[in-house]
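Here's a solo chain for you in structure tokens, the form predicted on its own.
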Amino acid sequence: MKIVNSAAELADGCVFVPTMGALHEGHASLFKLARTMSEFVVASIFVNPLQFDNSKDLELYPRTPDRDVEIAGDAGVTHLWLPQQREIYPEKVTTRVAGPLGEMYEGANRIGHFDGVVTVVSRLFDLLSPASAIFGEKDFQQLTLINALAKEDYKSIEIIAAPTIRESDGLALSSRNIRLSENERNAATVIYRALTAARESKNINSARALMHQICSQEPLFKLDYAEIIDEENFAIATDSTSKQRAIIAGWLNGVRLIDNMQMNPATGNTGVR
């Protein structure tokens, strides 16, 4: 694996996996998928300041550079791109606006977050011109916005969604998990329990009620939202919605965790994703 500091050292046409570092097996799964598609796999590590709504959260974001290099190399990355801030954000950069979807759910609770996401992804795409880019389903609202960005301005780039990778107890892998104490880590499994209960429910109303009920039983977890949405537009789903997804977010001692799970309007069960 070659470590590079500038996109000028990279050729167009790679399969690209953008990250903010603090890599884990979820990221590794994206790298391995990319390597099945191409012998030219670029992963980037850039902690994007524009998507943090407060400086403390940016400061506390985990950074594990030595482990990142090891995980990326072992999982098949051929080029690890570590851009400097001046490359991503030169003096004159237009901040993109994520639009109405970017103001819902995560966007409503993290003002400007998705504007920062679409801005940095746009810059990365402009600098690298990949053939494909892979994003995980765990950040489903982000994935939806990036799909919209690509359809509008980057039609030549294929956006690939990869399934959420989970621990044996169902907790979705996240870079933020390392900030949890053992008790908080155990409490975090309430998210998976709530999602699976929703998925197994017979109708939307019972699914919503169960998510809230289960989350309320975990005193360490502060629920932000738990909803069943239409995957296409994030409108509140009804029993007749063809593509339903349960989404959830909350805090454990100031650490924000999000997750989601696809549902089936006919049976309430399509399997864990």
Ligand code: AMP
The other form holds:
Amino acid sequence: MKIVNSAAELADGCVFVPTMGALHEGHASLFKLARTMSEFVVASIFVNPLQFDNSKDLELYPRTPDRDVEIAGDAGVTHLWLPQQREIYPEKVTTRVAGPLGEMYEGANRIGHFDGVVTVVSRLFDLLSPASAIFGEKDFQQLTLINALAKEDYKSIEIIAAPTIRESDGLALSSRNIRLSENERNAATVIYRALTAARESKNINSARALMHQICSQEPLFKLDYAEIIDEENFAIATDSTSKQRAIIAGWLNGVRLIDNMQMNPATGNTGVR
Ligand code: AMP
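Can you swap the form predicted on its own for the form predicted together with the named molecule?
The next block holds the full complex; its first chain is the one shown before.
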């Protein structure tokens, strides 16, 4: 694996996996998927200040550079791109606006978050010109916004969705999990239990009620939202919505965790390993 500091050192046409580092098996699964598609796989690590709405969260974001190199190399990344701030944000960069979908759910909690996400992804795309880019379903709202961005301005870049990788007890892997104590880590499984109960419910109302009930039984978990949405537009789903997805977000001792699950088990993916 070659480590580069500038996209100028990289040819066009790779399969690209952007990340913020603190890599884990979830990221590795994206790298491995990329490698099945191409011999030219670029992963980037850039902790994007624009998508953090508070400096404390940015400061506390985990950084594990040595381990990152090991994980990326082992999972088949051929080029690891570690951009400097000035490559991504030279003086004259216009911030992109994510639009109404960027203001709901995760965007309502973190003002400007998705503007920061679409801005950095468009900068990365401009600098690298990949053939395809892979994003995790774990961040479903982000994936939806990136699909919209590509449809509007990057039609030649194929956006690929990768399934969520989970621990054996269902907890979705996340860089933020490192910040949980053992008790909090155990409490975090409430999210997966709520999502699977929702998926097994007979209708939307009981799914929503069950998610709230299960989350309220875990005193350490502070629920922000638990909802069933229409995948197309994030409107609240009804029983006749064809593509329904349960989404949950909340805090464990100040650490924000998010997860989601498609409601139709025939097409959904639990990803439990
Ligand atoms: P991040 O470093 O958190 O910005 O994530 C980089 C990419 O990895 C994003 O496309 C995420 O959706 C994806 N990702 C994060 N966690 C997981 C997971 N548990 N399973 C699959 N993909 C993930």
